[in-house]
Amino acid sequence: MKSRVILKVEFPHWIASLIKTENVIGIKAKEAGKFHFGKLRSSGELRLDYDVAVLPPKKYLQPPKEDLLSYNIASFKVTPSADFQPITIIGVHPYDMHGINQMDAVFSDENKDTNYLGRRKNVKIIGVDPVKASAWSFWHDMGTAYVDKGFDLWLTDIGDRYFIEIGTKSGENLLKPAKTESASKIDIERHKKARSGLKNICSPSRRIKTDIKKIPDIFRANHDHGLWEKRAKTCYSCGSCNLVCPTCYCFDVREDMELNLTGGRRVRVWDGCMLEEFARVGSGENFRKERSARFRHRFFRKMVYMKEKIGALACVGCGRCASACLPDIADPVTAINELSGLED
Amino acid sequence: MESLYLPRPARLNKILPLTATEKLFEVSFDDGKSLGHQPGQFVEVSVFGVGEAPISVSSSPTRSKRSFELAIRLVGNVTSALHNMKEGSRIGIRGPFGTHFPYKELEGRDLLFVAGGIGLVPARSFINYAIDNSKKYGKITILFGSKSPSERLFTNEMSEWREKAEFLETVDKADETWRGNVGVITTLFSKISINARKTACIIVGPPIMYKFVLMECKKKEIPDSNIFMSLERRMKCGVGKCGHCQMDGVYICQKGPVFRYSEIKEIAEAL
């Protein structure tokens, strides 16, 4: 992969010039020490030293609500939506990049989802290696501290400058207004060192005690383990764990009629398998009525089914579910360790 | 690349009441093209402004190329909107989706259909296919169970089924008009004799029915690999994305709705 470096004193000028030419989304500070991805208005807003974003960047690829079709029931004219604005997202962490790569696989698998893919084609990603980690994160042990595809540019903080890996031609174009230099031997050394230090950023208390390759088998063997029932007892079925997960992509489809009752849109909205209605059919039969069955299903999707479907564990170790869960039952670290028989 | 979610414009040519809660809709596409379905598949029916619902195709492809039939029970928003529509009304159709009954593989076999309630709707697509291709199959037996006499479906086709197949019927609860069998569908098994090694069993019915019918199949010694069933789930998108129809890791809209029993018996959420 080609690389360049940019001095930190030059960096804000580059971002400022990108804001002029591109629709830039960046990682920004929010209330109470939290961070989120939002429209970047000035380079000063960008906070590449963040720990984790409240919501993963999936909201730009599969928006919480998006049009699938627009229609007029009088003329019976139906038009698929195809309004995909180009955006550039700055500050994606490796575990979230893994999440996006998994979504790419799911939506381009067999039946190509033109909405997702149309949007994805118009999204450029500038990723960054983390310098901090939230207290809940455990990506150091989920194999998601490094990523080698999906991004256009990738930044690594190496002291007074950023090391930039160039992933694509459009990434290279994004660098045109930047005052970059070729990477020196020392830069390459520092980059290597920063990379190898990534695994020490998450808290040592957040260790997965088993070999992650064994996770699907461990879960399969514990389909009837008491943990599901025990934890689900206090589950609110609120779906927060679904909402914040970078690999949850299930959706519902709804109608959005205009007041004139002739024009309307068919929209898709985020849905979650923890919600009580998720598997209920028209006749009233609910195929996943029990909270514990829904709770287990979500874990199995992350740890078993997606591994079978796309070859990767769908838990990327961001820790968002654990941090969002009010009754504190969603933490994958304690679940994996308990099912492995390795919980302290 | 066309959107996965774009329905094809279609019309309701004919609407016939079947019971107080079920109607039969004959549907054809505006462009005159055939649906091109195989027995056991389903479509997503769109009523714009109301929504979309997965509906099994009830007609056999042998009966009409230009149109297909959907038998629909009034249960939710989309189905009640359909029940309120008149002949000539416009709807949207996506599909056909999903797997079909293995009608080729089963050539030469005896067929035992076990249909409960509106399970007869998808089963009918294969029943009529088999009757229209009777030379290719051995003995055809149809067991049909309804909750009550007023809920019996396709009563006008039963004389044909009686003539061309062995057709047995029962109701869970009789009324003063009913002279036939009374009892759950499994009670019909004692009235039939089958050649277990030659028979393929096709089961479609409400979720509760499967376990009990499977026990009867076991008694009759029909191998699990010769039992086929169509499973109901919330097939919202029909294209393996939305997640609602998942049964463990299996997307029913893609790998089903028709399954071979031996292939799903280890799946915890299947039955």
Given for the second form:
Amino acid sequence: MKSRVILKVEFPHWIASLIKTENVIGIKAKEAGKFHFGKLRSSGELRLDYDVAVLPPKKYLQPPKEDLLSYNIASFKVTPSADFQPITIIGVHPYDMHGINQMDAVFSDENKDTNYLGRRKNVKIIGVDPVKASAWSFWHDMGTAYVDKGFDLWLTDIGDRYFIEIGTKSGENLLKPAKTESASKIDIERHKKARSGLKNICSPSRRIKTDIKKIPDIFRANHDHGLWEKRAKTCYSCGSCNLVCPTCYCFDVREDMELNLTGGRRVRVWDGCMLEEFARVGSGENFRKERSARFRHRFFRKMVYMKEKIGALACVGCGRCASACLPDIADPVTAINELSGLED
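How about the form predicted on its own, since we already have the form predicted together with the partner chain?
FYI, this one's just the chain on its own, none of its partners or other molecules.
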């Protein structure tokens, strides 16, 4: 993989040039020390020193709500609503890049999702290695501290400059306005040292105490464990854990008819397996009416089913579900350790 370096004093000028020519989405500060992905209007808004974004960047690939098509009943005319505007996202962390790679695999499987794939084709990603982690993060144990595909450019802070890995031709083109240099031996060594230090950024208290390769078998052996019922007793079924997760992609499709009943829109919206109506079918039957069944299903989907489907655990260790859960029951770390018999 090709690499370059850019001095930090030059970095804002490069970002400013991208903002002039690209629709740039970057990580920005919110109130109360929170961060989010939003449209950049100046290079000064970009914060690459963040711990975690409130929502993952998946919202730009699979929007919370999108029109799939519009239709006119009288003329039997159907018009696709797809409009995929090119965007460049700056500041994606490795665990979120793993999440995007998983969604790429799912939506390009046998039943290809043309909307997702059309949008993904028009998204360029400039990722960055973390320099800090949230109090809930545990990506150091989930194998998602590093990523080697899916991105166009990848940045690593190596002191007075950024080490840049070039992943695609599009990424190389993004660098053309930048004043970059060839990476020296010292730069390469600093890059290796920064990478090796990533495993020490997450809190030692956020440890998975078992080999992650054993996780699917541990969950299969504990399908009827009392943990599901115990934790579900205080679950609000609010779906917050679904909404903030970078690998949750479930959706509902609805018909939005006009008041005159002559036409309407077909709309896709985010959905979540923790919501009571998620498993209800047309006959009225609900296959996971009990909260404990929904709670267990979410964990099995992350730790068992997706591993069987795409070969990877669908938990990337971002910790968002744990931080968003008011009754504090969604934390994968404590669940994995308890089922492993290795809790404190």
